[in-house]
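The chain below stands alone and is given as structure tokens, in the form predicted on its own.
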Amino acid sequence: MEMKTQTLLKKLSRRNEPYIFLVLLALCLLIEVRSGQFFSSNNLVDIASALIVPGLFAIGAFMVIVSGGIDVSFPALASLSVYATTKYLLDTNYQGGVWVAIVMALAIGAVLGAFNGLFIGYFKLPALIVTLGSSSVFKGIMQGALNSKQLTTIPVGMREWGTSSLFIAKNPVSGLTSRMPVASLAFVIVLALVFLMLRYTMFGRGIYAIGGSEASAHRAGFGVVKTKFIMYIMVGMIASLAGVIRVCMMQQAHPTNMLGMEMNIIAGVVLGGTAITGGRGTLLGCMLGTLLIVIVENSLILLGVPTSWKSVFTGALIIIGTGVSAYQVIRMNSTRKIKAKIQEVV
């Protein structure tokens, strides 16, 4: 019994996410203490309802990094579709539900997605780079051909799923209340999703050996460029999700809000324990991580932060987890590197 309690904490002290959990539960009792409010009913639903979108977005990255590559384009192709699906509806004067509104936009989400696995499946280019272009091209095509501007208003099936809610819940002390939005359901289902795609399919278990080497990924079966190619296509429908959301939350739709959102959202799967190499990594420590991210860009009002700061703890935990995901990476390369070494002696 000892032996196996002493093998599970091993493990445990190799995975980040412990440390992750250990991290969020200090800084969430750090701004109890300081504030008396952070585990009032409606300050956790409004941290889950910001983890929404950001949630989404890092499902999508998770995927990519996964798999060995880095994707910078997915908040410029989230804008680019809901503001293309949001002004033909309003220019047709549409009033039907969301739903046509959620079709077209992951339509034209797995349009852009498929862009972007053309050139890296089939190219073989670098994610990074084509990401980076296809990002401006996206910018491109929403100012120049749309004209992009604010839109105030949105159709009406929009503007009715943004503010259903699921629940309201109450602050006794001050009397502010917060509602936790039907879009939640999106996320949670889209989560489900992948983890039973990522755990339990042939496809999911290439992305993680694609990650891991493309070359034994292809010797042992796996259709590296069509698997490539597909999980872009659903890395642009899940975006596109996350800003149909953004916009039906927001009541509006402004055609350069998300941008910029793509650092933390990497940083958050990197501190969860994502190899920035790929291979490695699950999307319970890529949650915790962007959990973290959304707390502290939320929540240090609480802790008497002025919000000018907010950029410098967030680039400081870009750092960190950039620089714990590179330790591992060689810490794991020179253990291999010894047991070669022990194997050639032997």
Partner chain sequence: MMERNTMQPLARFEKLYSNDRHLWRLIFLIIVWMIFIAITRFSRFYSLLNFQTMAAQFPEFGLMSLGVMLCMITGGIDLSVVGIANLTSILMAYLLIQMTNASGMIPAYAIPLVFVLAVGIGAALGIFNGILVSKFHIPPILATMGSGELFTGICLALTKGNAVSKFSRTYARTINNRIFDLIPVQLVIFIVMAILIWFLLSRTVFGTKLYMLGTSATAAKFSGLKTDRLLIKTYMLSGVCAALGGMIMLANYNSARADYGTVYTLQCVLIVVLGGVNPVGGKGKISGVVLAIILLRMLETGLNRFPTISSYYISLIWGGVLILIMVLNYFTENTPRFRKKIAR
Given for the second form:
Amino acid sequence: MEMKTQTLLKKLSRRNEPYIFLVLLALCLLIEVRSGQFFSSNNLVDIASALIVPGLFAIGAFMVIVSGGIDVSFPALASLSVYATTKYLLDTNYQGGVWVAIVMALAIGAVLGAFNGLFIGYFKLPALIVTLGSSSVFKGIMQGALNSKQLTTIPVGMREWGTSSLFIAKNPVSGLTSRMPVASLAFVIVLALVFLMLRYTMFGRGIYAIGGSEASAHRAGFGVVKTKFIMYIMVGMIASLAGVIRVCMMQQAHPTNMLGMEMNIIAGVVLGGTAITGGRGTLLGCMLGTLLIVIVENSLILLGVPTSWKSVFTGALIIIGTGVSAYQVIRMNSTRKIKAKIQEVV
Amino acid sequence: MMERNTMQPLARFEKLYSNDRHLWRLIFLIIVWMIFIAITRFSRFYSLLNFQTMAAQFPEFGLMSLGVMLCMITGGIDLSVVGIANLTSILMAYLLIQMTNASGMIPAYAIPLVFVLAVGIGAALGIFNGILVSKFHIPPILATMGSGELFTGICLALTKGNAVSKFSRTYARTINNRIFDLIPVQLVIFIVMAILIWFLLSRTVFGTKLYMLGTSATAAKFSGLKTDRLLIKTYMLSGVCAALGGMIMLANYNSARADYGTVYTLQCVLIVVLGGVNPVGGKGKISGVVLAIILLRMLETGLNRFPTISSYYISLIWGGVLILIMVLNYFTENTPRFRKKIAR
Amino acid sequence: MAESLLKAVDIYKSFVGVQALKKVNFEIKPGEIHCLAGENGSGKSTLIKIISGVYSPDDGHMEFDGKSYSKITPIEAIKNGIQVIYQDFSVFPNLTVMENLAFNSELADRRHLVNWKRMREIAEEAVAKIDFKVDLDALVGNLTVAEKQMIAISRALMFNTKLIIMDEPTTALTKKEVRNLFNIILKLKERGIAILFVSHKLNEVFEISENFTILRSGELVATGSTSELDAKKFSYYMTGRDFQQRHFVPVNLSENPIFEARGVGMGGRFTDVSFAVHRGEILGITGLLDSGRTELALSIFGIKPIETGQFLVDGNPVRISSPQVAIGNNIGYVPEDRLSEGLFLSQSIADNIVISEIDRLVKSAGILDKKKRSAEIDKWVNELAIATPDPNNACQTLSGGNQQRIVLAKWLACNLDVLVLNGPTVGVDIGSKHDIHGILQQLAKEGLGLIIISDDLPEVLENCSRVLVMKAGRIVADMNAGETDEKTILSYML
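Could you give the coordinates for the form predicted in complex with its partner chain, as opposed to the form predicted on its own above?
Once more the chain from above appears, this time first in line as the rest of the complex follows.
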């Protein structure tokens, strides 16, 4: 029994999730001690609803990084598909529910994702270059062809969905209230589906396999090109969903304010232990990493740190976090050497 | 070697072409675009003033691209160039405010002084990146993403997000001057740096070592190269380029702010890749990057001469050109290699 | 005689004008262990790819189990029981042993969902076939090379396999692991599974295979029973040339050693190692893969600095803490893995030659002297007879033998006193190997001190004047090469 817990502990110590969880916990406790506000129900709900959009983006970015690629186009992709959808629905004076908006955005997202997938999968071009290029193309279509401006009103269905809530948390001390948006359900569903897909389908295992070794995956019989193609379509759809949710929650469509999010999202995914070289990482770690970034961005104010310091903390977090995991790799190699030594002596 | 000397002119040209296919493609694109503009908007594009304006605009991101190029040759990347540029320009703006007297003038030594200091700050921030990459073994994309965020964060913390201006106009006026009433000072700074880097890459030992390091870090170690120091020097140079870019931004906007030029981060990477630098490392020429910068500027300015076309189309064209060139490379360069592979 | 399992008849194959295979015939019977040998470019990989269905032949046909095919697809090949184990084993380092084992059959069954219980059963069944003990939940990236190979073999056995093709299977294995692999191959043979072994290592061909086939320039030059083959015939078939062995006899040995190790040790990989090398001498250090020989070589070059003892260069103690210090003391190192450690493959031959001495090819303050540079390049291209039309071509355009000459040129250009060579002819054609040995012997005569680290015993015996044998990190024997033989050395090694 003791042996079992020991090996379990050993296994855990080799993974990233426990560390990031401890860091997260320490940060939360620190904020709680300093402000007494962190674990209040409304703050927790605020953080949960702030996690929805970055969380969805992170799921997509996570899949791409695990497959050995990288995607910097998802903010532009999401902006384009949601802007096109909103604009079209406004122009046709659509009065129905939010579903049409979601389906339409997902469809556009799938097409744009296929664009990435075509060049990365079929032409085997480096993902960084393709997504850099496509993000520029998407921006160009949005701002040039659609002549995008800020839309201060959005269709009624989207507006209603954005303001409807699952429940409302009220802080008994301050009396502040926070809504848990219905959109959080969409996030939970996508998270669950992607988790199941990565764990229980050959397609999902194929993403890991390709990230581990593309040549081996091909020889084992995985359809490498097809898997990548479909994966980028999925990522496009997830990003578009995030875009719709963001517009609904903000009650306006701003063409450019999602742009530039890619760096922090990728940082969160990598902080959660996903190897930037592909093949390794868990969805749990990815979510913990993203949550850490979200809390730093939203809750520093509770620590009495002015919001203008937020980037200093995120930057330091990325450097320290990646530095620690780089150090872990070095240490793991040296413990392996020590083990070899012991074996030799025995 | 016999073959090399007796080569026919045509064959020599063919070799020249196939060696630098990418370069010729960029030149071809520039010429096509210039002809197109000449036919449609000759008078509004082909004026001295227009060329002078373009030459004053591109050095800010051009300089940053040169730094990114150096890092990419070693197999890395520098995503912190904009952070370095802004941090430098903000610090120098504060210094200029200090030196500005009541009548809005600055002493004569002020401008050389801020440039020397800017180079120093850029070098220091670059060394910080280099240490993260070489000594701590953090993947360059993550290290510089983090440090870029950190530098931007320091900018925000210093300025609370506001623009820093109210320093003597003399600075902006000096940098916006034209030498002999012809050549913009910004262009001169860019050319000086470009020549310096060209010289480093093609005429010095450092350049050869850089390409070798980018090709294989392991082989570099086994050949006795001081890989850590090479990397630190590279990121330092990139930091210097970025800092100079920041100083030009300071002049062009006559102010400094934490969020100036944020689009430049990815734009620089795009330019460098378009210029034919291999993101895996070991390959790339400064001529390609300079051509990519020029192409980009000409496309953008040329497009502005068509008032009916939204200027935002530029990013569409630009992403399209990048992907187009990569696909062309895929077809022309992968096919023979593929054939060779089969023959083995 | 039993019916043949696979017969390839009059196979022709060409690629864009290059005739890769000319009228090649090949036959293998059930339970036969057959070795396919040939130099680089002889067409052996093309033949394997035709058998496994990756390529289709231009002419000729194949018979499998009595059925005739003019060509075959990879899936048909697998259905006919043909499995190929590539040199990299086609494993996923980031996934568990279980997944590595189960993926192929799950994909072959066209399953879309993962049933972890079934995957475990498949994996357990697979490892049981060759009694391979391994933690199914371990990550494959953490396993040894031999264990990865076992995974590839057990995976190959899951498909009613009749023929396993192994591409250079012993390259990175220790002697013990090779023994283990051979035992498994013999067990498979008992079960009637044929093994096609691709190798150019002479001793393996003799030890394990019953029959052999040797290709040269796309043509079959010899096939038959291994018992009728000897070393001389083997190298003649491989190269078409006859070689005179030239045993190295040192001349002009310097009085004092140029390089000396006194009781050096490093992290338990080797301890208390002492030896001395004189100018004009070639010292051989041999031992099994895990004997510490490679670590010793890396320590001499400063990649893994020693922790105890000291090195002396020309009688003066030096602390070799990095490759730069080693080079500063005129010590060079030709690494084991030429492709990743020795060469910048995509860079020019010229730059590869001058990279280590480049700091000396300057006019002033780091500015390259192009004249000096090209003089150096021309000198070494000529001196080592590197076969290239233009030194500005990329290094990867050359053959293995020529690439090794570039690595040699790189170090010779540095005006060395001591050159350490780790496996100097691994993966080099027999012809080039012969030439490289000639170069090394010439260098010793010119006054260089050489240390050859190799487990290729004929190579050590032919070229070295003295042989040290390492075992478990210690030197266990120190002999004159002229007074010993392979058998004696082996008895010390094991």
